[in-house]
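Heads up, the chain below is alone and in the form predicted on its own; it's given as structure tokens.
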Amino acid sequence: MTNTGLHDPRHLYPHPPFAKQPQAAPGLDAKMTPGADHGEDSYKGHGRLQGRRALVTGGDSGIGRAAAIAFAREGADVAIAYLPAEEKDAQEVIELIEAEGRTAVALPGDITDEAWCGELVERAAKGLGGLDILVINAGHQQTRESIDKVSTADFDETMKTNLYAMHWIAQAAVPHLPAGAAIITTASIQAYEPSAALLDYATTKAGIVAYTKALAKQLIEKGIRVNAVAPGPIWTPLQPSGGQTQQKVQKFGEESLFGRPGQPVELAAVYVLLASQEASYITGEVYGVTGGRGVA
């Protein structure tokens, strides 16, 4: 018997080998080859963030990027934060929300600035009239081949970027959410199994599972949930701009189960949710999209 709605999800999706494809980070979407699917056809909404308000950092590419759309398919409004270098897709991405009726706020900036982190909060709840999700995923990522290649000013970048910034914005944030409100922040296999040239990012992911759990012991007391994601090999700009060598981008997911990267939208689902109120008894969890890699 067959039934049409079912796919061999070894298949689904491109495979490896990629062509080479050098970019300036942080990248765009509309320059991977092949292009990456963050839902803008294949994801179907069923109401579950009806009403909701959501801010999305890194809200214009990959994961952010389907998940801002996820959302919005879902019946929230949305904001999405990025660098102003990122602006051609992000305008994709109000689009994208605007289509559905929903509200979209974009907010370009620099979240290694703790002033900018504060405002941008403060423009989401703004422009979405109050905030109930939050998504930290903004995040930045560059292959160093040994210790001694890792400037301090590159270590302070990943850092500020990956976990400094994901402070800052929740700081800011949680005097906006109500009860029943969510954050969900963006781990990493690499938190679990860390990569030698990813000596940096890899601490900063292994730091956002620690600082995830503690959050949610705290922030339950008023009744917010707070949870990870920890994805595996997906398909986003981060790695061909300078996050994999490229030579390991023409072989990227291939040592997943499926033999190929993740989509962006293959981790949409789990982001909506653990937004919703179907995950109202989870909190301090991580949810690993690993390919089949898990996490400890």
Contents of the next structure:
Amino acid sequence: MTNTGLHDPRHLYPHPPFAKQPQAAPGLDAKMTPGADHGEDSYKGHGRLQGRRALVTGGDSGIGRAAAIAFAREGADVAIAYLPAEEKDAQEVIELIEAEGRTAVALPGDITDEAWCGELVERAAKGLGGLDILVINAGHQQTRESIDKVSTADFDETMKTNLYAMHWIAQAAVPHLPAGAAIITTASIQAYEPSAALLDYATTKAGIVAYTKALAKQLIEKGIRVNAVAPGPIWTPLQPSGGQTQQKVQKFGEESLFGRPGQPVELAAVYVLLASQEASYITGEVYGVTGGRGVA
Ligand code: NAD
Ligand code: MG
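Given the form predicted on its own above, I would also like to look at the protein as it appears in the form predicted together with nicotinamide-adenine-dinucleotide.
Then the entire complex follows, led off by the chain already shown.
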């Protein structure tokens, strides 16, 4: 696809049925069939983030990867945080950032560790020479059919990854952020329409919405904007690596108004807008990219 011309959005990108494709969490983009589109061949920058310095958690794959590629093409230097098991995906993103002539910083580590959350922010700020865009996007999602199947360890991992790490990373980053900086969190349609089998995950996503709105009220006092993006079904490794059952992966996105899942690239422009100076009157908002379901 090109960025010129008009296309019926229902007819873009792959549609279900998809093949079953189980993989262990964290999933790898490299193992997805069909492969996901993060804008590698299509996203064109327009200098909207010239000279900016961005940290994207979960920037190796999926939605974070699309944001990282777009940020670099808009002129930003970009640090990506990810798990060590995702090095292969991460290296591809590092190469794409560097191909734009921008600085890339790789930050492998586990964000369920508070000390690492502080350290990754310091390393990002040092490697980039400052920080003015923070995308808190890393997430953990495992489907469990009933309440008795959600162990304390499961619940803890979801809370630690999606809520505690968000707080630890934001807390470490705020002292670095100048007026005009932007924080973007990644919530979900699950905050508004929770699925039965995503009890713990949906709870964290509702928490992310509340945290984002509260932080926006605090940080406007420093001239910093804070917004959330709420995706619907997006074709990323989160889903086949336990985020959904394999039966649901086969039909993934079928229930959206488009009859297909969204691709990560279809969120890139939203992250760019919320990060950019052009969004100067936008804070405490939740921006839906849900495939027509809306956010309430
Ligand atoms: P993804 O698997 O590509 O990205 C999630 C990333 O989280 C991983 O790449 C990994 O680097 C990171 N991560 C997970 N646990 C970590 C840990 N302990 N330490 C460090 N990093 C860790 O999948 P995605 O769908 O692009 O997910 C990005 C965000 O989008 C998540 O917050 C997810 O909840 C949200 N989201 C996704 C969908 C969807 O349908 N794919 C829908 C709504 C919201
Ligand atoms: Mg990944």
